[in-house]
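Consider the single chain below, provided in structure tokens and representing the form predicted on its own.
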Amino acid sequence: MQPMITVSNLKKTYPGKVPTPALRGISLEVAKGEFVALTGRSGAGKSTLLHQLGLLDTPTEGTLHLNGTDVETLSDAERTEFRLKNLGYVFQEYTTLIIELTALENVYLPHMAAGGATRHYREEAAELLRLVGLGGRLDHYPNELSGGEQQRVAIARALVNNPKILFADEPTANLDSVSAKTVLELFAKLRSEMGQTIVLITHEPEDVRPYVDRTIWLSDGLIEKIETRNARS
């Protein structure tokens, strides 16, 4: 099967008086339906790394593979293109959210966006927010929601284009021990029942391990090694 993601020897130099190199050539390949983990100290390239997967970011160096598409071969509105039809993202600060949408109107946003939302696209986001555990909370505010409920929401959100990849940048960083879990059980259940690919970063490599599939150590801008969940190596 080929995988979803191929990444090789992907390099990033931040310019400068004195260039900062962020990572030094990543190889690496995710398989569909795969979750993966991101983790090591600040400043290892997880977020460096997570941007340039997510084509929100462009590399100095190396190939980048998303789905079966040579990504850097893209005109930039191809690559916005590409990035709305196949990636979603969810981020830490859960509070992107519209306070002046409902939890069913912040779903449906990327439709609204794009040209208006229909019944069809308010049926679709209901779904979701019944996926995510919050049917009953479509006509709530997001100041009318816990801090894990809101980034169930966001969840819900990044899930509406229906994206081949899902990147997750520490989305559980604000949130208290019962939330953190919740949403990592959410993140397991759709890579389980729906063959969801997640990448995700952390700096809790022990709370997300029993829910992923591996774990990629980085360090100074390289993989310093990789953890499965039936072999730690």
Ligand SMILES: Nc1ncnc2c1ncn2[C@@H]1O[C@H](COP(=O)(O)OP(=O)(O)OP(=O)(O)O)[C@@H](O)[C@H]1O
The other form holds:
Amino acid sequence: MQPMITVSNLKKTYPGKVPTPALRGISLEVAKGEFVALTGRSGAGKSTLLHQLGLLDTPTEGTLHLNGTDVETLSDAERTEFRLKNLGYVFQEYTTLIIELTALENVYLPHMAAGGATRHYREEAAELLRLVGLGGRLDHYPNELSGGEQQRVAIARALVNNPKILFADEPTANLDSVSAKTVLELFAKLRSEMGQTIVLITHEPEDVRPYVDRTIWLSDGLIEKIETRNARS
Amino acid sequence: MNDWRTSLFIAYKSVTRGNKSMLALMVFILSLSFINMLFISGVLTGLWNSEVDLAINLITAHVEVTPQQKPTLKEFIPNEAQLQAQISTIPGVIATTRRYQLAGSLSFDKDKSGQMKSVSGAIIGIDPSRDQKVFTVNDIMLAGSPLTDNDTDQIVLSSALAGGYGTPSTNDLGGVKVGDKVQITYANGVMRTYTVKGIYNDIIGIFETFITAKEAESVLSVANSASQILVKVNTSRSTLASYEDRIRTLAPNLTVKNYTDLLGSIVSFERALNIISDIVSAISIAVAAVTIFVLIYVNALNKRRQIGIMKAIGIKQRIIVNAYIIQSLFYTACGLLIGGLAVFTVLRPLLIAHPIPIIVGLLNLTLAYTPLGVGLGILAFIVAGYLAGRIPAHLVAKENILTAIWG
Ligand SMILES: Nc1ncnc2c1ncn2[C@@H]1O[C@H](COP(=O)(O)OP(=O)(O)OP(=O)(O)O)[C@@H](O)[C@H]1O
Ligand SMILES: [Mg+2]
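To test you: the structure above is the form predicted on its own. What is the structure of the form predicted together with the ligand?
Then the entire complex follows, led off by the chain already shown.
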């Protein structure tokens, strides 16, 4: 079966006075429906890799196929469209909500932009917010929400268009263990029920181990080791 | 369609949730710019209109009929009473009058010393009761009173000719007062002495002396004639040209002209005013455009992060840019509305109710507009608003997403 994500010799060097080689040659395949955790020390290049996979940045070198599409062939507008239709992204920073929109509106904006029917997207967004435990915060603006609540709104937003791939950069970093568990269980459920492919960054590989198929360790811009569930069990 | 709905939604939330004082400031500045533009062009147009009205009311009337030129040049219009009666039947004609044009020199012995000062000038014979229905000279009397139909031994002088009003000049009689005796030697040699009955404010320097038509006929030894027939019409009822045509069919041999033909000398003034008005309007539009541009640009730069996030979650660049154009056009529309209301429902009625005189009794500060001028101003503002919304949003929206979000 065709992999959902195919990365080959991906490199990213941040330009600047002292160029920073953040990714130094990553090759990786993620199957459809696979739940993968990325981990590693701070500065290892995890967020940088996820930015490239999520089409938020362009790699310096290497190729990337998502769902069979060579993303290098896409124009800027096509990449935007691709993100809207196929990808969900949860940033490491929780301050990525649109400040002028309520929690509900933040969640349904991508759905609206994708052409959803009004009644439909409001209900869908409300349902997603209930799933992340924010059923009582629908009409709150971002500045009226805690960091963890904002992070969970961002998770709901990433899921609203039923993305083929969900990228989540430390989605549970600002959450208590109970909320974190809720989110991880939601991801696992989405994966098993909808066959969603999930790539998640975590600093706590132990905590996500029960949910994921593979854990990939990054170090200094390279893959250090990969641990698969089968090898574990 | 859906893209527009999304743009509208973003624009709506951005305006309603955005910084209210920023919104108020933006609309305030836009209104001021629009008021500024309307005010200056309105004053200039008003000035021109008043200037023309002044000339019509004091010198030219709307339509002037003069004697036959071809095949032979005639000195007078014959049967003037009959012609005036015919012209008066044309619908829209308000009043007609005839005038005799004479030339001569006026002499005045100010100190009763036998030393006469003489000045030559135009002497006009009028039918006072008819004339005042066409011209407003009676409204600008400085001293004494206007002529009446049988005042054969009295004259009314212009202040410029009388002297003693404003700056003295070699072309004045050195200070004639009401009641003084002035001698006129007409071009045909007739010499008569008159009592000055009144002096009018000769603001536009026409240096004319009025006698009655009755007296003019006695000087010229003619009757039932005229050098000019002057017609005042209702210009909103028909065009000037159509009045002229009707008059020409009544008097095919005579020469018929309208005031625009006669105002040749101040047409250059109009051109100058128009150029000034165009330049000033262009400057105020440019200032307004730059203002809108800077305000909205700064606003969009403040929203860089928001724009980056929207792009990251897959909102099309076009939707984002359109959202900014909508916002910008909204501010522009508010500015136009408030500015327009301020000028047309406050400033202009106020100036009409409480005129500010430029020349007392003659020329007031008025705001006059042509639909075309106002339309062009509005269009220019809308174009500026569109560009001011579009360009900065476009620049930000095509930035790298991560740079837009994290700087
Ligand atoms: N915009 C940038 N410009 C220059 N260097 C950058 C930029 N972003 C990241 N880096 C550098 O690239 C390297 C990898 O950064 P990255 O954010 O991917 O780390 P990370 O693994 O996500 O770390 P953390 O766990 O702290 O989030 C770091 O050395 C970082 O300093
Ligand atoms: Mg990171």
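Small disclaimer: the values here were computed from a predicted structure and weren't measured. Positions refer to the first chain, counted from 1.
- Of the residues Ala180, Gln52, Gly88, Leu104, the one at the hinge where one rigid part turns against the other between the two forms is Gly88.
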